[in-house]
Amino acid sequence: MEKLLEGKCEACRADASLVSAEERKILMPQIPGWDVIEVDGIEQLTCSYAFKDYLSGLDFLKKVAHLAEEEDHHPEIVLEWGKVTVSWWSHKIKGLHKNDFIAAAKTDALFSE
């Protein structure tokens, strides 16, 4: 099974196709901690990380930010007094492609340092 840490973003087309039910079994192990909601129809990965206060919250925005720049894929960040909150999605194909959680595991991956 292929890590999705070692995974690199790939440009999302138009047409792409969205991550199956059976890839998604496999893939979301990986991720813990992370949930599948509906926006207006379409899926998102979200995860909400604790912080001690607003600064440190600020500091993982930034760092969560070079993230999407390095992947050319962009969350959305929201930033509260001790908590950031990231989503994932390809908008593109208005839900879930795999990009989506390699982002989430590099995300867990920038929290964890």
The other form holds:
2 protein chains.
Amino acid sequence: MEKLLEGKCEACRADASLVSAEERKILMPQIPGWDVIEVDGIEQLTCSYAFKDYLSGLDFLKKVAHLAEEEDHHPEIVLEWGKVTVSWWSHKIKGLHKNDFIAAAKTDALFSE
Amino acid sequence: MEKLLEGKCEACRADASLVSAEERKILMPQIPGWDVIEVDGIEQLTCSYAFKDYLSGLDFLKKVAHLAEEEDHHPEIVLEWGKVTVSWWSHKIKGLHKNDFIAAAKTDALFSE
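Form predicted alone done; form predicted together with a further copy of the same chain now:
Every chain and every other molecule in the complex is listed next, the one we just looked at coming first.
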């Protein structure tokens, strides 16, 4: 099976395809902590991570933000005391592209470091 | 008039008072960009700031997070591309304490730096 962690986000064009239901069945098991939620009619991949304090969460947020710059794909990140929530989706296609699954897997890897 | 920027967040106890309607009338004009919103029945002060890119937003977020540590009062901060949204409220009293207005004023000051 193709490994998400070995992928790299590609430039996402407005006419790129949303991931299909069949692709999802293959991709979701590779990011077991993530949920698909719908916000304003747009599907997003979201995951919350727990931390012992605020600054530990901030350190993780910074790593995810730098990953975002490397991939040129930018998530919403919410910092709260002891918790960071990351949500990936593809603005241009208003939903989930394979990029989002790659980015989610890489976010998990940053947390495991 | 007492200046919010000269204030310092005090330890907020569970029996501390929510800001009264009269106090609000004095405090809100000192933080003109901020709105009061209600989330799950709890009032919050919230403000969004625009940035030219993701990393500029991240820099601001880091400043606000360090302010939070100094004041020992921690907001929710949402990082998106070109935008940072900061929300202050007092968890222990499930609403707005004067601390939140002080923190909002200091957040504005960090943005103006």
